[in-house]
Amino acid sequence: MTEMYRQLSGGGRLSFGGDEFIFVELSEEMRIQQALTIQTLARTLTAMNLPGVTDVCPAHASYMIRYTPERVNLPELLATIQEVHEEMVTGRPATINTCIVDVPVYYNDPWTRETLMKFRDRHQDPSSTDIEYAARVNGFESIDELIAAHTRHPFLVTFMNFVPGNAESVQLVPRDLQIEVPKYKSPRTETPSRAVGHGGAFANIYPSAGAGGVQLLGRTPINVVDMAQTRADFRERPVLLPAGTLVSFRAISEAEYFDIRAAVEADEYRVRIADIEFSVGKHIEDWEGYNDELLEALQ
């Protein structure tokens, strides 16, 4: 019988989800270097492919693995599991094969501002909008500072959400510099399709309309899922930001907005991507300075 928990080399811990699921914690927050190794690790071992292994998904300070029990041989795949982990967690700080994809975004837009208002009485501040709020709690003096910090620095996706093309990501800046803003006290039935929007320390994308409850910053005029792919943007994945991406968030005016919509409409507008190979240890060494070399491949 194999036991409930197992500690890991260099921190963290695993368990077990049934008899298909194998969860794996590196600790109970998320930092940003753990979530850049978790990235690591993920990739890592989905390239392996492993026998019987189905999934590997990563997540902000864990990620879990889907297998088939039939077909592994359990003791020697939580001994992979912890040689993969030892060498990442303890070892040479990794790099991340990955990309750098541009985002365009019309802050403080009247779409989600029409519908931001509709709630107030579920928000903590029902006198101000949801970008006036985030911008005063993170200590800004108005919304064009909390827009530029928003976009000075690329994002990191940790963690596909609940709806396919949601991805929620953590700006690649030290704790003491994350926007970071409530929810709502309780959820919106209505957002627009593609809104931009912030809660805890995550920024996210709406994909579609729905309900949400985290703080609306603008919009976005490119789509972010196209399930049929049948669009130039998806013809190899059906979304933009899977796992592991890094999102630079620009700021556009209302005229590129409608440009830009536009010529997505028309499937003539191409979201700027860059492939990378992101190294973490780089990252620790100068954060600032690397995000800066990031960003420029995007120029």
Contents of the next structure:
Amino acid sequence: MTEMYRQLSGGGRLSFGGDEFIFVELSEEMRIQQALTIQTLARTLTAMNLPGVTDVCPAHASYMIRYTPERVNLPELLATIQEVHEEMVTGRPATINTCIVDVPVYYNDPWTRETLMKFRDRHQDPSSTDIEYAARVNGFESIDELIAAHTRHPFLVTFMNFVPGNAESVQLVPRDLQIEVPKYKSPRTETPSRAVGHGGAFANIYPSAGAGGVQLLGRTPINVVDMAQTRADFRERPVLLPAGTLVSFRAISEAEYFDIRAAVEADEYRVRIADIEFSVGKHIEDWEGYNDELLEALQ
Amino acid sequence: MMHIIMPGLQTLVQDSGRDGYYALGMPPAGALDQRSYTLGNMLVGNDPRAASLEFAFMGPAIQFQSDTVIAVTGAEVTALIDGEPQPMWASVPIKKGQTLSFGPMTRGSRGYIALRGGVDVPKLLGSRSTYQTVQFGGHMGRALKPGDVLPIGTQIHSEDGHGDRIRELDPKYLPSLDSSADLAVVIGLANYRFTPESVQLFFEANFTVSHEANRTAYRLIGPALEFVERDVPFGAGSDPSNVVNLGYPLGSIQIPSGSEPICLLRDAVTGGGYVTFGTIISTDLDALAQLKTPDTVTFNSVSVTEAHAKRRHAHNELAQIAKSLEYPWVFGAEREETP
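Could you present the same protein in the form predicted together with the partner chain, rather than the form predicted on its own shown above?
Following is the full complex, with the preceding chain placed first.
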């Protein structure tokens, strides 16, 4: 057996995924600054349009590259990756040109509640609902407090995976303030489409109905994927929240949910999106003040 | 036009795959046995990325509403035109009104029907492949049903001037279709989670293909592997086989709870929180896709350099075949975007 890992200067280990993939892990744990570095790294590598590279896919603590070996000089590609990697990991905090997206959520809604009640035997705490459990294990007095925390600061999409459009995001707050909740003991076989979930430290929105294993907090009336790209919000790309996007969750009432959903179905609702420049440096300096500044872009 | 009389167990429109969308969470889909698929297109003189039909275990019955040329490749199966047996791995003319059907599959598990001109379904994000998970691509994003009518396209190789002549594959190039396969794996990814003894055990063990073997993944049954002790990293689940969600390369092997490795194929999820052991090299995925329960699998460890050498070997063989068939195949052309 040959050496399976190469240590990258700046920190991180590189290995090969068969003959077509390169996998780089910065560390085994989730860290906000590291996740931001990975986003800038992936954007830089993507923008380089490296010949023979078909995919640059950022994840929470790692990234993956797919290439066509016939079109690539592997030592040169590895040298390029090493160079960009080191620059991004050790260099000055970068700025990401991205956007912040307003995601209205009907928390503790009847559809996710009805679904999750069918699967209490797979849950850590069969006597409470997912959102009650999530509030309690995070030390909140009520589900309203949890909702306030969930909507107070924006999330950053750090990994789109599993199925198209499934954006896993992490809240841009220090670790001790992050909402953390275990996944189900055993996955559900049903989840309503557009359910807003939370598992580990990550929020997600189920693009469509299907199986799932994270706690369900609510449901959004807006679509996060349109593979056919026929709807106005999806003309440029089939997913609403690609990695690097900021998400601001906003609590809405049942009436608002139905109003927005009706507008979405008529393709008359436009998702509120604001272009922003996200400065990693500013976030390190004053995360709280900077988050407020970012949220203002949606006002 | 083709009229689907009976669809078989699962017949799908597939091509070389929809590459370039891992960042959106979309796997490539495409023909599981790429070699058999590619040879089919060569035999009928198609563009190397032309769309074909992939069928699992039981072939479809299709009535043709125009004259064309077909080639059946992949698993060993008796192809019949109006009940008359036809050769596999050869171009076969079929006339308007005739029906293509199949006898039982005797070896392997996936067959391919290439048709001169390819299946004319819309090209979405660069490919005609069906990705069933989100009902995308192919024919209405789903497996074919009785009564479906599929047009035949014009995906003919632009430099292949004599596509209508009969081509036949030299039998020395036939796939083995054995009920056991030894697959080359490049270790890496989250392999550090396994003890060295377990890594060694993995390469010494015999695995059996379970009933859960489909286009998303093959689950294998074998000895339990053990994990290195650790403090749970922030963001990972508490099970020793959990990691902070990471990307799953095509062909990668995840091993939830250390037992029953899951080999991820072309419709697999693109990432998740289970530990990955290593990755089966792309040219060996063809053989895996032809296995079924209770066939057996062993693995051998290769470096990335050896993986690339094997890949070159496979491509050189395809180039030789193309030459012998007088088909103008260009190395790597199946990955080229064609208008």
